[in-house]
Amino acid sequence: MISKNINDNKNRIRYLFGNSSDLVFHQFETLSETGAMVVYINGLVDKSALNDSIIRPLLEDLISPYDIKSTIYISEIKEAKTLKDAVDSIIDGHVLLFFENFDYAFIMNICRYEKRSIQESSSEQVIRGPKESFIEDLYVNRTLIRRKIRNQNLIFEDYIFGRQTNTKVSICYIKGIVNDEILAELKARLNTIDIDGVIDSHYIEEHIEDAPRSLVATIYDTEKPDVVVGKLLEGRIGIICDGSPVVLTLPRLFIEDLMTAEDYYLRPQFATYLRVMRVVAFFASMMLIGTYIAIATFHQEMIPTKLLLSIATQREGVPLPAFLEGVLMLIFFEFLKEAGLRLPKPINTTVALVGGLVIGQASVDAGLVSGFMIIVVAASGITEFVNLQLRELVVLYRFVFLFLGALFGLYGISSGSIILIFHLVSIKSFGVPFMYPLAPYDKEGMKDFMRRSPLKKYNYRPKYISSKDARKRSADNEE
């Protein structure tokens, strides 16, 4: 309980916070000659609003502590009946106001702290379409979504995770469109989370995903508000984590990894062409090196004579077999990528150029690797960046197909492909088949699969994802 004595409350709060240096206590006497004290954490409140809207009115205008709500210039005022409520409000960045002889305190929200401004996403850049991206503030991110869905059916529900961090997490969905069974399943999984701290949305993802041991992610992530809004309109659910610029959406389908937000801002024919290119890039990034090694080692008869002679000429004098040559070049390529990502921006480009051009050319000149292998590895590396959402899957399965091609030839590549397809078909995301609408096949869903149909052709939301009332357009407007 909150004591009626201000000094008792001060000592108890100071003890609970371990006498932390950023905890501020300011005691003063109001116009009504009543002792008062404000408590807040330095750096989390707007000091200008604190001085002008709270302390000054109390000093100059307050006739009675019972007139507090009509005296200060703060619209959001709540009462804290217990010390726990008071401490929680301070941690959230609110100002706590105590009056002498009052067994409760007033909570006032004037939270303000430094945060990153809304900028263009660095990982999901588009030429046409909205450029803004999420930031590390939960309330700003919710506002970005609310600005695009001006509808009372847009619902946010809040959770607190992390015994030490007490991180706020919001789930968002559109009532009437969301599938209630998926929503109930998500809430059940969220309620089982017991973790010491949540720093990023990935902490939540790891606890609720369907196939944690698989390299295939069953929860989508994005930094763009328009992507989240588009998925909410299809019946999906978003998860926003305070402190993270990445918002999760679920359920996830495989085809989502081969789409971009810009697909819906371009001509349907060109968007379809881009999707086909991404599919080709996906398979090339995983299987190109393994297929080359398989053909060069076991199936030379499949290579045209002139090309075979060219490859043989380049490999003349190379001391390593094609398998080890490919492994070494792939590992070196991964080193270059990690160095480019972790180094400061002014020098990462230089390191990539020096590593890729100088060392690569020197390796060919020294006879350590063949020029054709350099081309194959480079092509595989470039196609990897076409589908960044599938990067983890591509990088590791590339080595798998390399080993299969080196050991069993094209039979190994074919067997690995079949196993991968069976694995993808077997996965579900919150009860939704991962390979929908291909498996199970859905004619309506295929309108937004490899082929991007005109928007006026989308009469229904994706089956299994949205509620039973999945119609997007009225029957009179269907074409």
The other form holds:
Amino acid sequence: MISKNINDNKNRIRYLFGNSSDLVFHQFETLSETGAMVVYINGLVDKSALNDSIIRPLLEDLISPYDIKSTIYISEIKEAKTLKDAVDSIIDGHVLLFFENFDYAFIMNICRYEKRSIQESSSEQVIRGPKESFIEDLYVNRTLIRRKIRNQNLIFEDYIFGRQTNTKVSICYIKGIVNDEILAELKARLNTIDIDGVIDSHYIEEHIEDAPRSLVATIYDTEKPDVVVGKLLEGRIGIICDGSPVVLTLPRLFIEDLMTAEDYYLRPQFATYLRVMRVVAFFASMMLIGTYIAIATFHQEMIPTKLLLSIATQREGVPLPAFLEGVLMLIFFEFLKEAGLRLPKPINTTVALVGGLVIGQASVDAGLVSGFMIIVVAASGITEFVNLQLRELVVLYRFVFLFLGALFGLYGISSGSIILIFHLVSIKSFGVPFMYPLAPYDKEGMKDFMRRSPLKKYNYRPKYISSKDARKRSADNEE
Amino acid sequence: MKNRTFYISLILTVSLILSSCSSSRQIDSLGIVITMAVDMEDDEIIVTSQISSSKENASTSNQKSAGSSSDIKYVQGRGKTVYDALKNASLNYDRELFLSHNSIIIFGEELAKTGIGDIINYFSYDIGTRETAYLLVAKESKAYEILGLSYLTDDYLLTLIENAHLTAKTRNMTLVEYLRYYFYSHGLVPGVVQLTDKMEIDYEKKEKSPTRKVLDITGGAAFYKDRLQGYYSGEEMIGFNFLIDEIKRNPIVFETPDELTQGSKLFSTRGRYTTINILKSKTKLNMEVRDEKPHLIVDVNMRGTIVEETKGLNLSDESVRLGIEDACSKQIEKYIDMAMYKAQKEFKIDTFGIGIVLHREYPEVWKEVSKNWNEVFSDIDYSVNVKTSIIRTGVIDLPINIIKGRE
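Now show me the form predicted together with its partner chain; what you just gave was the form predicted on its own.
Complete assembly follows, chain above in first position.
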């Protein structure tokens, strides 16, 4: 309960906050000489608004605390009856106002803190289409979505996770489009979360995903509002987490990894071509090294004669068997990648230069590895970056295929692929088959699979994902 | 779930063990055989392999030009069987011979005459051999003499064989084709390869001398079953290829009929020949029984274009075109006659598969004659109808002698 004595309140709040140094207590007397006190956390509130809109009217105009709403210039004033409410609102960045002889406090929202401005996404750049990306602030992120869907059916629901961090998390969906079963399932899973702190949206993802032991992610993440909006319109649900610029959407399908936002801003033919290239790159980055080693050590008769002679020439004098050669180069490449990823830009150039030269030229000249292996490793390295969403899967399975190819030849490669396919078709994301629309096959869904059909052709939203009324456009306009 | 994992791994393990596909070889431990020569001396089989050696032009010595002639190695092994000889080669060569890329098998003439049936067995036995390897007979020499020419790069001989369609004067026949034809006992005509002298002028000595040996694949080797009977010459091979309908795009050269040039006042009329390049040719063999004797009818339907004409003919004249077509047809008939004569009178074997046509059209007659078909074949009558149609004159510009003649 809030005491009528200001000093009493002050001491109790100070005690609750453990005498934290960023807490500010400011005591003064209003025009009518009533004792008053504002409490806030330094840095979370707008100081000029505090001075001009709260303190000044109180000092100059306030006659009775009961007139407060007609005196100060704040749009959001609530009353706190208990000390717990009061403390919670301080943490949220609100200002508490106490009056002498009042057993409740006023909570005023003039919250304002430093945040990053909205910039172009660094991980999902596009040439054409919206360029803005999410920032670390939940409220701004919600606005970014709201501005694109001007519809009262866009719903945000708030949750708070983290025993210590009390992080705000919002789920958002479009009522009428969302599949209620998936929504209920998501809510059930969210309610089981018991976690100390939520620092990034990935913390939520790991708690609610379907296949935590698999390398395949069953929840999609993006930094771009237009991507989220596109997914919401298909009936997916978004999860926005305060403090993270990455927004999750679910359920996730395999094909989403091979799509980019730009697919829908380009001509359908070209977008289709790009998707085919991405599929090729996906397989190349995963299986190229393994297949090369399998063919070069088990199935030399499969290589065209001239190519074989060329490989044989380069292999001449290389001390390592093809398998070790591949592992060596691949590990070298991974080191180089990892080093280059987090270095400051000026050093990065040096690393790239030294790494490129050492790996590319010197190791061939020294006779440590064959030139052909360098090409294969480089090709699978480059193709890895074509599908960034699949990187985790590709990098680790590449090693798996490398071992399989070296141990069992093409037999190993094909059994590895079969097991991978088994795995992919057995995964579900929130009840939706991961390989939809390929397995289970759906003709309507195939319109937006490898082939990106013209937008006019999409008459239905994806089956399973959206609600039963899946028609996108009125039947009269159907093509 | 556990059950499923167990079954999947069981299936994978079983198929791995039973298929026995678990031997890996590093590429640099293999001696990659490009061409192979098989001979027989003193009841011993000699297998000589041309190996594309990569040792000399390894990546560590980049300065050397890749594929230079000295990079090629020849490895010889002797043994009682082909396999034995191949394995014995490892006694004097440090790598395992790798036969999967062997694209040519050459048989020595001596061996071919005694029969290659027993030997060729190996090439259809072993999993490592390539069934599309071309078969050649070394004409008038040992097979290993063919290998070892200094200018012979990895695929020199292979390219020669694969260009056979440019002239139709030779034939490329693969191992698997041989095995197929063997059952029919016809068409067993692999290509030949021969060492010939090439005249080269030595500018220092200022005299012509045969300084260099070259390979020549003109002609074909006629086999009866697995034994070499004799050789077709280059021109006979054109007739042969017409008869078995394997003509692609080769030229036909024939004498230009004199009457076509009458009345033309040309600057030069010394040219004798006209050349037609075949665009498409189709041969049909038909049998008839005339006077209780099989009678062969050969219908050739050929379309071609004039590529060279030296007599200054007025090609836009309809009658001239018809005359040339007629002359061309006669030349093709002549080629076919040559091939038929050789097969009927010299070899006395049906190398063209005419017996099959008879079998197909007159099964009863075939029943009677099949026992001694080659004897019957050697004196059957035949008639040849060639229809040539020239679809293009091929003239881009008026030849200079015509321009001169018209002045």
